[in-house]
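Next comes just one chain, in structure tokens: the form predicted together with the ligand.
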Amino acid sequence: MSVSSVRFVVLKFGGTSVATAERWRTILEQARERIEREGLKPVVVCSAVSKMTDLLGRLVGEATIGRHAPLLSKVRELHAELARGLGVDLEAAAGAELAELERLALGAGLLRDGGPRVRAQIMAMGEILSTRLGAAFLAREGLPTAWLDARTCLVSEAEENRSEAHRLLNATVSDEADPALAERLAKLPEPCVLTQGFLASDREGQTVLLGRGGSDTSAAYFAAKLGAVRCEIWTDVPGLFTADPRLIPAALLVRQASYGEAQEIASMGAKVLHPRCIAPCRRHRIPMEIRWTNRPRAEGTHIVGGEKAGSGQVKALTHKKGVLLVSMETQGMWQQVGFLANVFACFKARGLSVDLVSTSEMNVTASLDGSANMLDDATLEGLLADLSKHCRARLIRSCAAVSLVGRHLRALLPRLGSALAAFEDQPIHLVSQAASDLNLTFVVDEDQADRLVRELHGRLFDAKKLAEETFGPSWRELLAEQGPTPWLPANRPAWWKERREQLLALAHERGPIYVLDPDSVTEAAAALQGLPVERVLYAMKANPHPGLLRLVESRGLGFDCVSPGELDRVLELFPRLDRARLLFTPNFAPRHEYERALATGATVTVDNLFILERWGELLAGKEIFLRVDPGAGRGHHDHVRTAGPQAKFGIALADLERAAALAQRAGTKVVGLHSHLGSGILEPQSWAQEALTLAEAATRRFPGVRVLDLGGGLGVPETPSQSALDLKAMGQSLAAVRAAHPSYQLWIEPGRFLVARAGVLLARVTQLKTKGEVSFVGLETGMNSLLRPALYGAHHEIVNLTRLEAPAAVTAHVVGPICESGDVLGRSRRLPACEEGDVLLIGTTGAYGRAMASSYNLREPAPEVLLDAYRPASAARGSPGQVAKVSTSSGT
């Protein structure tokens, strides 16, 4: 084939799409298909394996204080694991690159230099390493593949007034066609080319980065330069959705979008596409596709031309956090010439690009987007100083932009009216309607963004009324088809191994401390939202830490409260919470608590005939749930089995007829039946069986019932011999119940499952003792912090975090300082030889750990902190790739 007749296709694979051998098999198959079926030359553009760029960002910081070794070994270990999975020799494929990374880290330490240049060089190594391993794998599988250094193909452009950090970490590249590059790649003898996303070089040959998430844009540049027939973005969701599917499981797949719509969706915050990746393809009319690496045959989203066609339609709701507003006020602007020119010149001089603007007689407000700007304190202070010559300027921080995206929105406005009621009682800092008529944006307080998107989505997208050619299945439906998600917490290595250095520093600084990992909670929430249930409520007694509650709320879960204190906490944090997401399920509580709960608007669960008999007037005209005792409890210990003749909870099945009569006499409507069998249940069919019992009771006695609330109790393995709860089997059995009883909604109320794995307790060794055959390792805290071992004989993994790699050398009881012989956190544990001051980690303590702690012996229990989640650059105020370190939110 002559060089000029070679046609290219670009396939970009994101972080999770290159993280396992299984995903690389998909890459191999897709590349082969493009060659064999379409006669194309695939240019495969890859990200670093997921979270690697964050890890390398942290490595820069550690390296400058000479502490690169632990993170470096982590980087090596993660790639060694991938290499093992791929059947590739790590040293042969990537030994030289790992050595280079070490040299870079050593250099950063010696020169105390963690500046943008070093940062770019170190962070670039993630993509270099993943592609080195991938190329070795593809070649071994019989697909000859050329490994191409993207820095030799993409050269960044000079941008006026931009800071050095911006130039090096958030670079842009020309999207002109590049026939020389096309010829160079066409001439490569290998049928497949593999290169890196995210990387380019500047004119001096220095490594530069394209901004966080920039691999999509690399793919678009390659497609534009090579005149590719298509640019495919392969990721961890099947396409563009009507909202972030991880936030809104009911979000619908958008089958087709125009370049203009996709551009708006990406610019306004949908992380699935990097904001700069549309323009190059649009300019060269290269069709784009978003595809799901987990399921290559799934249909995906097609992005093509044809913006003008069709009537008005909202395609998606997006939200962008970390938006910063600059409010500029002046008396003198009215009819004045040049005011806007003057103030915008200040932005230009500081190299800041403005996103949204609104003006009134006395005020101009502009928004700055963190993904397009380096919003460091020095730049912002400089800007304010410059602006002060023309107006009174101030910053409004912690805002979010919530946008409706779609075509001809102006024509739609009359129909949007009722949906916009979601903004009632909500301070709106800025409204902007794009001149392109493709987006309508509201800038609001950041903590309201998730709620607003959720409410608007419910109001705007009714699957039954939408055109099938434009909107496909919901994320929830797609997940149910595919079984449990591969990133279920049970399948992942413990998070704390990745954060070891941070945890050690925390324990040394703060003494005994509970630490919570936000990512584990969001992952567990996503896994639960994949079940075929209408609502997931968090049983907050497991852990009422405010930061954790915020996280849970942001994922769309509701709350199950068992006391007025819990109700108060939820309502203090979320005064505007939709009351349909709030349940009050107390037991033997005094009458006034029911009164209070009813006044808040929460749904009350009644679990005793006594209440219906004696306090019936309280419930008149209300809709309530009844808690039913199906007759037998389940769970890991007698104390946590909450059903059966001896349990104090619930109304016996035999008493339901009476309950129905009493409810009727009281004038109350039973709309839900609830039951909860116990805690730590690992048999997946339990909830379906319970649902059938409740469905039968509802059909026979309670015609008004809409909801079967199956309670919680979803277990998390405690001992190494237990296997994880099989969520797929649980989902299948619940789906069968739904098919048999389609008129009931199913709800669940997990506590432990959501948060247990997210938490660890850290405590330092105080003393060591050996008495005859028995050894003890003493810790600075004990049953006052963690009661579960003493109360239930619960097993928690215990490791010496200081000496994680050291082999086990002793068998010891791990004990606390409390004057109780039951103050034992772990019996006969195998540990390395411990020393005073070593930090021991007690695992799986996110649920019922700090929540059950006491000050027994007047020893304060360990406080609890929530680590910062990684925030993408668009949300961070610092430089891209910067990861929040040990900053923590307050404990309970």
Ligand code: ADP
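So the form predicted together with the ligand is up there; where is the form predicted alone?
Just the single chain follows, nothing else.
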């Protein structure tokens, strides 16, 4: 084949796509397919293995103080593990590069230099190492592969008014066609070329980086320079979606988008593509594809031309957090020549790129994207000082941009009115309608962004007739096709599958009904007791069923109570309970509740200075906990975040000095500091960070503190796209805290983690309905039994237990009989064709299910029963139709 006839295709694989031998086999298969089936020469662009860039970034800082050895060992260990999986020799493939990394780290330490040039050199080693191992693997598997240093191909452009850090760590490269590079690669005898993303060099030949997400951009640069037939971006999702599928599992795959639409979706917050990667392909009209590494044969998103084709259509909702607004106000702006030029020159001088702009007679407001700008305090203070010469400028922090993206949106405005009602009663700081007519953006408070996107998606997509050629299956449907729910232990079905016949009999005899599995509770308790903490207290507000409380108490757990009723239930069941296992943590409760709790001998938590100021005599001579607000909450929804300035819980860090003085005046001793960030937290380091905040507060203000109570909030995955909380990693981080602060006990207060997966709600189908394109499956109970979906958009798995093995045939909203539009238990669920009398099972309802139920509409909620301890399925089921023995109580 002559050099001139060689055609290139660029395939980019991200960090998770190069982290395991299995993923590299996908790369091998795709490269071979491009060679053998299409006659193309693949140029494979790879990232560093997952998390390696962050690890190397930390190594830079540790190297400057001579503490980099453990991180170097970690880098070597991770690559050694990958090399073993690939069947290649680490030293032969990448020994020289590992030695180079060690030399760079040593040099940074000797010179105390962790600046941007050293940072670029060290962080570049992630891609170098992954591609060295990958090239050795591909060659071993019989695919001759040329390893190419991207720094010899991509040269950064000189940029004025940019800091050294920006030029070295967020560089840009020309996307001009490069015939010399194309000829160079065409002459390589190997059929496949493997190179790095993220890397380039400057005109002096020094290493520069293309910014986070730069591997996508590298792929686009290579495609443009080589005139590739297409650019494929392989990642851990199959394409662009109508919303972030991690937030909205019902989000739909966008099968096709124009360059402009994809640019807007990426620029306005979608993480699938880096915004900078689209322009080079768009300029050279190179088609782009987003493909799913997990399932190479699945359809993805195709990005092509055609911005002006078709009628108006909303393609996606995006949201971008970390937005900062700069409000510039002056009465002298009106008809003043050059005002905008003057103020925007201030942004340019500070190297800041403005995103959105809104103007009026006396105000101009501009947004700065934190992901595209270095918004450090020094830069912002300098900007305000520069702007003060022209106007009164102020910053509006903690904002988010929520955008509707599509084509011809102006023509859609009359039809969008009902959907935009989602913004009612929501402060809107800025509205921007793109000149390209491709997006309509609202800048709102950051803590409202998730809620607004959920509500807008429901209004715009759930009940809309969608063109099949534009939209594909939902994220939930795609994951359901992958197989079993990933957070269950390997080879073990969900407990309710093993006891299906018992549950069906219960539902028909007594439904609707909540059912709890005791084995799931004991397993969760055992897992928690393996953490390096001194005490686990069950947050009984999650579920106060007496049988469940007996189970928890038998495991040696304590109880966290938030009301006198909860205290009474515990003491009625366990009158001899050691009061050291009893904690009372109320919020804005009346005085007599504190008197009652103190009389029982429970440890009382105080979360308001008012109590210390006004009721100090109650606490005289007592030992108490203080609930501290660490300043920011976490969790899956605004309503479950219990820290931060908008939360009603806890004493602010700034008020702790006064709290210490008031406690001393009252004659009470603070022996514990307590905090609780929220619910549904899946980041394993969260509690260790919380512990360090409390430890610092205790050291400074409260010498008598013995206990750091880290609250609960341990997340339980609600959707197949979520990963389970890594308890091992959580334990390791807490062990590090204990080693650093051995004088403190660590307590935790899980509720949902203990009981959520133990519970299911069973309800029979009452009616079926179809309205246009929308189908409904009605159940005999609804939000009166399960409030979580209506209260904060919680997702619960829903299956047709009667027809468990039947294939999905319909997409329907699952609703109840309550006279409220919010009585929806699940939206757009894929189910078999349902019939009246079928039993539907709603999963992970053991926590905040029956406990939050009501008799609204005078409809009694589903009762709750606890199954006997697990027995083998054959013994448990007995004869066909036999109901398993259950325990229940009039107390629930």
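Everything quoted here is computed from the prediction, not taken from an experiment. Positions refer to the first chain, counted from 1. In this text, rigid core is short for the largest set of C-alphas that superpose within 1.5 Å between two forms.
Is there a C-alpha shift of 2 Å or more at I35 between these two forms once the rigid core is superposed?
After core superposition, the C-alpha of I35 moves less than 2 Å between these two forms.
Superposing on the rigid core, do we see a C-alpha displacement of 2 Å or more at R829 between these two forms?
Yes; R829 is a residue whose C-alpha shifts (by 2 Å or more) between these two forms when the cores are overlaid.
Is there a C-alpha shift of 2 Å or more at T53 between these two forms once the rigid core is superposed?
Shift at T53: below 2 Å after core fit.
Can you give the CA shift of Q767 between these two forms, in Å, with the two forms fit on their core?
Rounded to one decimal, the shift is 66.7 Å.
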